[in-house]
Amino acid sequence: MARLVQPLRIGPHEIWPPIILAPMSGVTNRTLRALYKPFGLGLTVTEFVSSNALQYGSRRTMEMIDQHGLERPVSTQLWGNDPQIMACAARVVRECGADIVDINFGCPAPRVTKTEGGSACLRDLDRCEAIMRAVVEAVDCPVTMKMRLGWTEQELVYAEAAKRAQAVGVLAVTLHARTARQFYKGSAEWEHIAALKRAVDIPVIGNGDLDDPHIAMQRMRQSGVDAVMLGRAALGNPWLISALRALMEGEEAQPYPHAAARLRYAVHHYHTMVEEWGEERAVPQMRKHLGYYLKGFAGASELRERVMRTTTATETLALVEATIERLEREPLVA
């Protein structure tokens, strides 16, 4: 059937399915992005990196921009509050294999609102277009910026950031439509991304609260976005992303596999986080991804406290065969 929906243009990179999956701080490791990319994922990004730990080289911060190659094309995404230091670690990590470097002025969270990266950077615009600018011109590769509404509800500043950064040379913006102050409250408010996508000509990238495959689409299409970027609905939930894709491709979205069968993917996460990473650094990561897997059957909440205080792999993967082995003769899909 024919495409409902065209490929995403950053520079040479011609990304199809135009579906994005969000940098996570903690979670989007290689290891979820070459799990997760086959359901339908057409780029991929990095967990966000401070630029200025970039400078000294610190073995967890390269394991951040660390690649399998199997989930091509990666962006890696950057934070900091100084242009010539984002200059650098722009040059390292395409130096590194980055095939476009995102900018973040988007995430609230403390630890880095408090140095004024991420989303605080959005007070002060010429900060921002001065960031923009340096990173452009230090690498030969495409660069992107993600940002938030703005600070607050009375400075809503995404359109003349959006406008300053295809003034310098960024080839597309992705837009999580809530404030810095928001968090993760309330709901993302989807007409800013619609007036964002009239307001440049660079492409658009829409953001949250794109939990449904079906809603996704609907978005897309009334907001007029080049794609979509999909972060926490997509954690525990590949499934997803290759229904959003089917939508995108006009098939019918398969439904999501029932409880048992998600619970064997997970089972799959965990040994090949557990090959990769070791059982140290596994078994205490793993337990928030398995939080995200553990949802939508009887007994879950119960399942994801023991799983919290276990230890070792195999106290964790017994506790969850021996859910499966339940759930698989008493099926009880949500």
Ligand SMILES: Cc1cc2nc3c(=O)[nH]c(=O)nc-3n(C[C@H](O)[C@H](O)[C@H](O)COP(=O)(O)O)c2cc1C
The other form holds:
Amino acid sequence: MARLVQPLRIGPHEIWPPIILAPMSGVTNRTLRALYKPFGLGLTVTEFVSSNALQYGSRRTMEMIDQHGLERPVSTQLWGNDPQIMACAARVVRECGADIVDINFGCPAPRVTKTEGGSACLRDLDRCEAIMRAVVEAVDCPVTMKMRLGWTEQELVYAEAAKRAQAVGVLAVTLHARTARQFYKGSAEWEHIAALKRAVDIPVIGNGDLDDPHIAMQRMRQSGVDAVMLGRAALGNPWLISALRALMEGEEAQPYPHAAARLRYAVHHYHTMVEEWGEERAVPQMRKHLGYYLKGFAGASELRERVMRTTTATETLALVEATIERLEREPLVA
Ligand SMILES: Cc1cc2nc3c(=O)[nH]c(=O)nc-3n(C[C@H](O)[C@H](O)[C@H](O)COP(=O)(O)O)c2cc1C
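Could I see the form predicted in complex with the ligand next, after the form predicted alone?
Now the full complex is given, and it begins with the chain already shown.
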């Protein structure tokens, strides 16, 4: 294997390949992280967890920081607006096995920003700094942070935020190259990611709109980032991860499997979710995931609609299995 890029180093962790699955609320639970890890993820991140909620430790909150064990190293992501509460939360997640604690300065959702959490912190860099310092002092593992470019296009504070992060001992920063105001509109501006890489010495992780392994490699080379983070495009398509890993290892990227094979994997994902979460909780969660897998073949959108109306695993899986049989009879359709 001829590595074309270097491993990502965060404190004691040598992360290979430098491919990270983005934290995605309601999506990247322990089951998904463990399922997608073998495709070639060097690091996975939990969905973000409220530092306030962690003080009460409800079952649902604790499930969010729970680990499978197979997907390590795991970074646990926290959000909040109060340095001391964030520090307490960091100690809790560290005790529960977090290898890295990541601080969320990127979420643009109003339920988070109205309490001055997530990307709203970028409007007050002194508070950002106080949060980072408190978390770094609270735990004996690496602390990282993930942010957007700034609150609006007129306030691009990412370089200043990263310099302050570096100064207080944060060991890596991830930049999703959109402003908070943009939510998911427009496209990620990778020139800013390259500028951030030039501005700090700690590792920089680039994130935003990577949906093709060749483009991801190109972005990595052009921006000089130390790792890339894949989000939406990897959902229902873990073969994006394996294709990118192959390129990083100096190999050819294999073509994505044909539709029947993709759906067989979706069935495996479904069974794993039912086994680990029980049918009642797995069925609604898997509706979302099947929506990601059921793409790119004749009849996909009709099947998606039918799956959205099913209420049991048996009913859903029967529909998907029937489609697999059809696709296997007509391989050229895939
Ligand atoms: C459903 C969903 C949930 C997300 N939840 C989080 C989160 O909990 N923490 C976070 O830092 N970013 C979150 N994000 C943002 C992603 O981590 C990532 O920054 C963004 O999707 C851009 O990357 P992409 O273009 O590869 O998807 C979420 C994105 C989506 C689509």
